[in-house]
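Only one chain comes next, encoded as structure tokens, the form predicted on its own.
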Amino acid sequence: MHRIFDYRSDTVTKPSPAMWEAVKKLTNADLGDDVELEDPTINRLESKCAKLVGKEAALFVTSGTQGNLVSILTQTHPGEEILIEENAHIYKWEVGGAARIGGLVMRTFPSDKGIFGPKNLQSLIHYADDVHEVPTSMICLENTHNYHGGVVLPVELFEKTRKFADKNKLKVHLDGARIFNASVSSGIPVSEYTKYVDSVQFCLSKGLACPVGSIIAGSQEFINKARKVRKMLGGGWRQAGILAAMGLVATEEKWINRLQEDHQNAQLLANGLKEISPNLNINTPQTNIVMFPVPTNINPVKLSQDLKKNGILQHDIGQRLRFVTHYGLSAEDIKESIPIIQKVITEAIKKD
């Protein structure tokens, strides 16, 4: 039986001992019905998170997907259009909720590994005063960008996007599922990114290692409306302070800074993969995602399955394999798994 090394996602993390201790300390007085705004632990988490990202208010939601959808629905109307990068998570992996539930057109644009020039999108803008056009009302950003290997979008891009949005009367939403990874990697406070957006979503259940939940934040008016949209989508919590208690631990500065360990482990893994062949174009990861480009003569699905048979869990994405480092994978785990990965991939290359 092979030992399992789980690189599938940072969503597979388990709570830290400190998180369990926080839950153990709860009493009934710390819990309440959140739909009635009566859960003091959730209220504390939302207040803390709003300050963390420099916004007036925040809302605890069940997932990043729900958080993105609630944010979009709150600031748009059916029959409008949103602009979104062609490989964004909202567009590719959130079941088309903005279109099916929100009645929105999602118009995509290309980028250079997540980076783009907002002014180049001017020709994509549609206006409400043209009877033929679907009016454009929002632009969505993603930081870090999952599909492009956890790349960190620069603050300058956010500033330019804000100016572009203001010029065209657009809202700006940030899918910041891993925004704290971006902050730790760049050394730039999260609030320096989020001050340019109307709404932001970030996950507690990825690198921050909570079992469930995400946060959305924005103005108080936005959150008041978002709370109702969340309820419509079936996301009204009851005594979910049990989960929020873990979120309070996850958003402590020392726990956020722990993400640097994941980034270092990702670099360690990438260096190990580079040893397989000098012909493989493996970029040094900026955060906790390593993309392995599978040679075109090798079936990535089969290679992924062969790795799984040897205890290496990951995901195939097109002609690439994605490895994500996270809490629960130590540097020693990375070192132990690298020879296994090298052996399986080297054998696949030799066969072809």
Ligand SMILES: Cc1ncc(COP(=O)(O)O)c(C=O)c1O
Given for the second form:
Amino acid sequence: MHRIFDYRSDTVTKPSPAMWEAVKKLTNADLGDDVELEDPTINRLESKCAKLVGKEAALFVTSGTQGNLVSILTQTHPGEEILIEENAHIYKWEVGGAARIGGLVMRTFPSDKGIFGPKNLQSLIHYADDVHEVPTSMICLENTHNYHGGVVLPVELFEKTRKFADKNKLKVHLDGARIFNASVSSGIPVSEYTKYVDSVQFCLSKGLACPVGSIIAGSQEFINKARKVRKMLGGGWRQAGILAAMGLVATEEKWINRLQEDHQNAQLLANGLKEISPNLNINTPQTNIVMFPVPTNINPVKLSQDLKKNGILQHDIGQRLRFVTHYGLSAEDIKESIPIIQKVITEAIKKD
Ligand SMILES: Cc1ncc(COP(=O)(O)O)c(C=O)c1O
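Output the structure of the form predicted in complex with the named molecule; the preceding block shows the form predicted on its own.
What follows is the entire complex, opening with the chain shown before.
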């Protein structure tokens, strides 16, 4: 039986001891019905998170997918169009909710590993006063960018996107599932990114290691409307302070800064992968995602399965394997797993 190293995602993290302690400390008096705004722990989490991202108000939601969908539905109308990078999570991996539930056209645009020039998108804008066109009403950003290997979008791109959005009367939504990874990596406070967007979603249940939950934030008016959209989607919580208590621990400064360890571990892993062959084009990760480009003569699905058989869980994404570092994997774990990964990949290369 192999030891398991779970690199599939930072969503696999289990709560920290401090999170369990926070839940244990709750009494019945700390719980209430959140649909009635009566759960004090959720209320505390929401006001703390609003401040953390520099917005007026915040809302606790079940997941990143729900947070993105609530944010989009709240700020658009069916029959409109949103602009989104072609490999964005909202477009590729959220079951098309914006189209199916929101009645929106998702218009994709390419990027250079997540980076694009908003000005170049001008020709994509569609107008309400043209009898043929579906009016463009929003642009979505993703930071860090999952598909592009956890890259950090520069803050200048946010500023330019805001200018472009204002010129074209668009809302800007940020899928900031891993915005704290971006901030810890760049040293730029989250609020410096979020000041350019109308709404932001970030995940408590990824690198921050909560078992459940995301936060959306924006103006008070946005959150008032979003609360109703969340209810419509079946996301009204009752005594979910049990979960919010963990969120309060997860958003402590010390815990957010722990993400730096995940980033260092990702570099450790990338260095181990680089040792396999100088011909492999492995980028130094900016955050906690390492993309291994599988040589084109090797079947990535088979390689992924071979690694799994040896206890190395990861995901194949096209011709790449994605490894994510997180709270559940220490530097020692990474060091122990590297020779196993090297052996399996080297064998695959030799066999070919
Ligand atoms: C960039 C990004 N956005 C949104 C999500 C969705 O989060 P959830 O799995 O909580 O729905 C993910 C999940 O991996 C993600 O990577």
